[in-house]
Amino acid sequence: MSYCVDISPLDKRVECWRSHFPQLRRKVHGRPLVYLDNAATSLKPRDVIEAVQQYYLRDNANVHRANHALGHASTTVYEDARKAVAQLIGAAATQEIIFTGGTTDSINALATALSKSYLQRGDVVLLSELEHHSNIVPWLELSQRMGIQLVYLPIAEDDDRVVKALEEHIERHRPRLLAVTHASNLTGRVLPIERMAEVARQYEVPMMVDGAQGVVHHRIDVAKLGLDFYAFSSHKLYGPMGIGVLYIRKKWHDVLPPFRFGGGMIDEVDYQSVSYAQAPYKYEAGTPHVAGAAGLLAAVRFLESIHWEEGLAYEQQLLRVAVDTLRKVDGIRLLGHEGGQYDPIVSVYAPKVHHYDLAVLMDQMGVAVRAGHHCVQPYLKKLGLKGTVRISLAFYNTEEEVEYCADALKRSIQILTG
């Protein structure tokens, strides 16, 4: 099934985008709602809703061990879902793709099975100066737990920049993983992971990448990229909460031992021993998040059926008009977007207002803004700021919209400064 694929010019095509996301229709205080908070989460398609609501309607069941019709429909549907994240992010075989909780159970998961088999007291982890607490904490943990060092990447608005300063850290540091975002959730900074992963390749430092924004914003082959690692989040792809995903390429199953334990991850288990399944079993202890799974499937499914391609072309050309028109507002300020490549996140800031006391005007007004420090805290301390206002678009949002947020913004702002 294909959904708006021949539908012209570009508006009338968003307007079917539109259409699949029965979230845009509501009303915010009396007015239509301007849903501009994607970065935290997106809204999701109708598919999406029913492909969840039709698993617990009609298929519940436990997976992998039931021996009835209901078993072997939710067992499908949930390897489907697997199989249809396999594609998505270029991963050579299924049994790469481990599911979570979401991002950042990914990278404590992760962390936690580091630190059995690979990391010792003293190793260095070099991460970037934008990491999302989700990958700054876990480390962190480890560092007071077993002795491990954190190194910091400084990342300049100039690609060559970035790339020239990990050759040096790495050279200097000799780290024994490279844990980096590959968009920052403040900025939109989009890392060049591509470079950044041929230079790990060539000093043999594996990477992990966090993928939280990354994988909703572009194509990614993890494969092709050769990293060892990515994790993100099902909720912010347009499926539901509670299920991610984290890649572990497969070079890695026999050195990562598992994480959770319990029933569906062991091969067999006695009063004083036990052995594990092979991946990706051996991962995703207890019951899994099966219908979290069926929606994950229904909107990998959607975004290849719309010609995802087309919306993320169209996301770009809204960002730059976004920047443009942010940046005629008075009194405010926008961090980045000065060169490099921008996913389409702008954060913005008043020095004279609060940014909470913006984003509350902006919602009477019907526009779902983000402020707050969005766990990023390191990177605005030192930029000497202690928050934000984001505004975080996807394909479903309009010129309309950002133009109507932009005269939110200057009316909140004529508001609190009288």
The other form holds:
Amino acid sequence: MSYCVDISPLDKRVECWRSHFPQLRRKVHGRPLVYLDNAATSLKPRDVIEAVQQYYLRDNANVHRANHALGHASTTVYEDARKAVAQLIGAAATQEIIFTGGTTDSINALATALSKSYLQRGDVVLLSELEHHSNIVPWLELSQRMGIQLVYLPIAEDDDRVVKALEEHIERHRPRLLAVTHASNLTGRVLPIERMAEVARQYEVPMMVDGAQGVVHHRIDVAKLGLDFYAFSSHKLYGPMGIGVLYIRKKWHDVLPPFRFGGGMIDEVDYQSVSYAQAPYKYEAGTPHVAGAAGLLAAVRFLESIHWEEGLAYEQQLLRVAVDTLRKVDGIRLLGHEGGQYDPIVSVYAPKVHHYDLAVLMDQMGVAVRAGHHCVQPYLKKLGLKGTVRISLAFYNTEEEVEYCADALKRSIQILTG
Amino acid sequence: MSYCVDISPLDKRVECWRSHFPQLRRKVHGRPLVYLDNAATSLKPRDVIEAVQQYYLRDNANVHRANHALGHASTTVYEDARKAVAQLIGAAATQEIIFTGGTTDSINALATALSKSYLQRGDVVLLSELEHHSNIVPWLELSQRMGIQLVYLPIAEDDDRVVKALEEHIERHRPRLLAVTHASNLTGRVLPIERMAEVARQYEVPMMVDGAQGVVHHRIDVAKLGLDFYAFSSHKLYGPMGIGVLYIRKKWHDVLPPFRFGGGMIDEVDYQSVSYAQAPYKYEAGTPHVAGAAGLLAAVRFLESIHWEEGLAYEQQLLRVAVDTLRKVDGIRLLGHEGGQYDPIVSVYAPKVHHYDLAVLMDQMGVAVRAGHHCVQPYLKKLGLKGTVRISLAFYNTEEEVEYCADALKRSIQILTG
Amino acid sequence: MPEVQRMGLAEKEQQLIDDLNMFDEWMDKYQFIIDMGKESEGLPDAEKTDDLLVKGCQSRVWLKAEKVGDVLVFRSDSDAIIPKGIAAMIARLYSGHTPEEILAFRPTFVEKTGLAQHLTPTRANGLSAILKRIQQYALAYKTA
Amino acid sequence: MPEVQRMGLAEKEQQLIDDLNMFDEWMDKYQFIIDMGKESEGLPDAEKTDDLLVKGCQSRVWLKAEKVGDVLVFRSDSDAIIPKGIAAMIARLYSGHTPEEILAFRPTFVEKTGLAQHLTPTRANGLSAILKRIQQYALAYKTA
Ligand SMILES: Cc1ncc(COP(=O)(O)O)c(C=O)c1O
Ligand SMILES: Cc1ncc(COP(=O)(O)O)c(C=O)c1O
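Now show me the form predicted together with the partner chain, since the one above was the form predicted alone.
After this comes the whole thing, all chains and molecules, with the earlier chain placed first.
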């Protein structure tokens, strides 16, 4: 299957990509929707919506030990999804892919399991300073409950300095775990995780990457990078809600205990004892979200079918347009985008205007952006900010939309300050 | 909205109910599907499938702090679902409804949170002897990790004896928590939870009920029963997969800490400290499964629209037919169904034939039943069994299907023993 | 004081509804709200204490109530201008009425002016949070 | 021993495929498998040890390999009759071949006979688990 690949010029191809996303034909407040809140959740291509629908119309059944045709069909689609995800992120083995409820669930599960098997009082966990709450609060809870220590790596615009700081922090703090985001959902900053993984490997520090944003904008190869854990959500990757992934490198399967207990993850249960199944099953208790897996499978296939790389390259092109256009808007400032590598996310703030007012007026003009702290309060506080307006792009966005957004921003500022 | 309510006689009404479930028109192995694996997961009515689809086609967005129209629409449907569920189970307040990934997730979350705030080494948790693994293994893990003790209540066919045994067990073991299933997914046995709740209240023992099966076959009123916690899955209640509910009585909101940490559940985060939001949000970290909530809302509305009580009454009638018919099949035995109250679930076994062989042949005849231990290994072992074939009914099943199933069972036994 | 209070709550609400529904264009309606925000005196910084914060708003909204004779007087502020305008409108509506009047009154302007739809509330609706806070004040002053 | 072994693996597999595809009716195919199960000698209880259990089957399936001269001989059992028949078929197919032959052989009968579809595997496909176990034995005996 291939979609849109033979179409040129580029804007016609973008047009074709857009045609696969039904929500793009929606109007809000009587105006065509300009959806620039992709970092919160992506729109879903028709194939994904139909895969979910078809699953419920046809194959819907439980997977565990189902000895009937529907159960077989469900099991097949569920395990096919696991294979597709393994391939997508370059896992060495299919059983390294654990389905969870989402990124937040993945990181919580990992933190809990590590707290029972690997982390001890006084151990240092090294995070970056621009983590999302979902990669801070689970570790904060461990720090409060069992006395692990959190140290935050500063992230300069220059990759060399980031890598150097990492080495210094590892030397100084001897962390037992490095847990960093692949890319910031606030600024779009992409961390040099290849080089960071190299350093981590050199010092033998296990490394977890929060891929919630990164997986959406990069071809990642977890095996090649030697990552220990990688977490992401389906709903930001054009797939359904309610399902996510935790990649657990095989060598951890014997170390890391299960994090949820119940049906489907056991080998044998007595009233007073239990033994667990092998990975991935030991990490997946209860009825899984098979419809979600069917949709995620469709999302991965969709991305392959449009030659996703071209979409990713186009996103970078669109990002440059966005940065250039937004820089020209009077009265606002951009976070970052000065030097380092960025994903197509731009946060702006207007010193004289509240971000909430901006988003409300832009919404009236049909532009969906997000205003607030974006679950990155500590870093925002460090910058002395309460919030930003965040514009986050996907490959189905157009230059016209970006320009319309900049205009809407301009007009909103005028209305509010005029 | 009302569906099928004015139709009589009953078999025409059942016909109408069936027309709402697209999967019932499916064939398997060239034969019409006879779906009798409802206790594993229910089929989904068209309204539910369309609600999910419409959500993704139209309103799909993230809920937290979305200042745009789609975010508004998503938030509305998500909170409407919470209200509908609160009403469905008789919660006194909407914020007592916590959305989770499913029953297993709910019970795990509860066990974890209690282990951090309420349960201590040596404390007794009282379960029933016929719990599903999902209401055993989370507590077993606590028993292994922190030394709580598990005691199992025997369940006689006679409710009076169950209540008496409960009193004795409470007197003898002074449990800190009573955690029992509403109904057994293996035998269909319904526990007298009203009377048990009364006893628990009298002795001031908090009570958690695993409603995975119970909520599907009963009108429950958690406030009136005075339950502390009630857990169930959407996917068994005609709703989508990947979403479930944990009812947490309000008085626990200040006692019970959050069980997942991250975006959406905080009040304020610094690099080294955090404060949490109010319930229900403090219990719901990360992007929730809004599409699932939209579908669950549709499921609840669908059940109201068909006058669900009539479906429940009909299920009991169908159960009597099933028990009578199955009793007449040579070479098999039924678990239970001798006296106490039962939900429409019947487990059978054939002493001379393996349950797996039976299910494989029945599948060839179009009958979807489940064979195995049904995640109730401890109780099965107590009975000296390896597994059963389980026939579980829903209101869209017919007497003809039940009879066809009994015939298929009979033929399969003949093939295997002949 | 009651004799000063010429209009009942219902009457004042109708005026508010008429004011807002006068506008065909969303822009004009928002301009009106923004102007309300700009005209609002707000609260001095010293009075913007955390206990006056209305939970459930995306911007910070403070709402203060004082009893003057028999009636309540509300004052409000926000760090964002649109919420500030809305809070001011609501404060003006309810000011000058007794706790009993306020508690007996069921407001309909949120629906009738389309404010609910346009103010894209989050999970905890900012507008309804303000209204709830008004009720809480009325209750507190009634029993006090 | 190799001289006793008249047919190659591919040839034997083709025979198995022909045997199973002879049947138009699923009933007859299952009857054939069930008969295979009934005819299978199985394993004496003492030999049904846990280390011979094939993980990933819903019923318990034991598979044992022994080296007789250059070739492997497989014997199997199950507590359910259909898996017993299938395991017996597979054991017969692979018995009498050297580890090298077995490792070099890529079976196709699962797809060609529709067994995969009809044996409604669970998440860990019972059939492929048996085949994987055969490969493991071959590998172990080759390097041994
Ligand atoms: C009684 C009971 N409890 C718990 C569960 C677990 O539900 P889920 O798999 O949806 O988490 C089930 C269903 O399998 C059940 O029947
Ligand atoms: C960097 C990052 N980490 C984690 C998350 C949490 O993802 P989810 O809400 O899907 O669990 C997000 C998304 O909000 C994110 O952007």
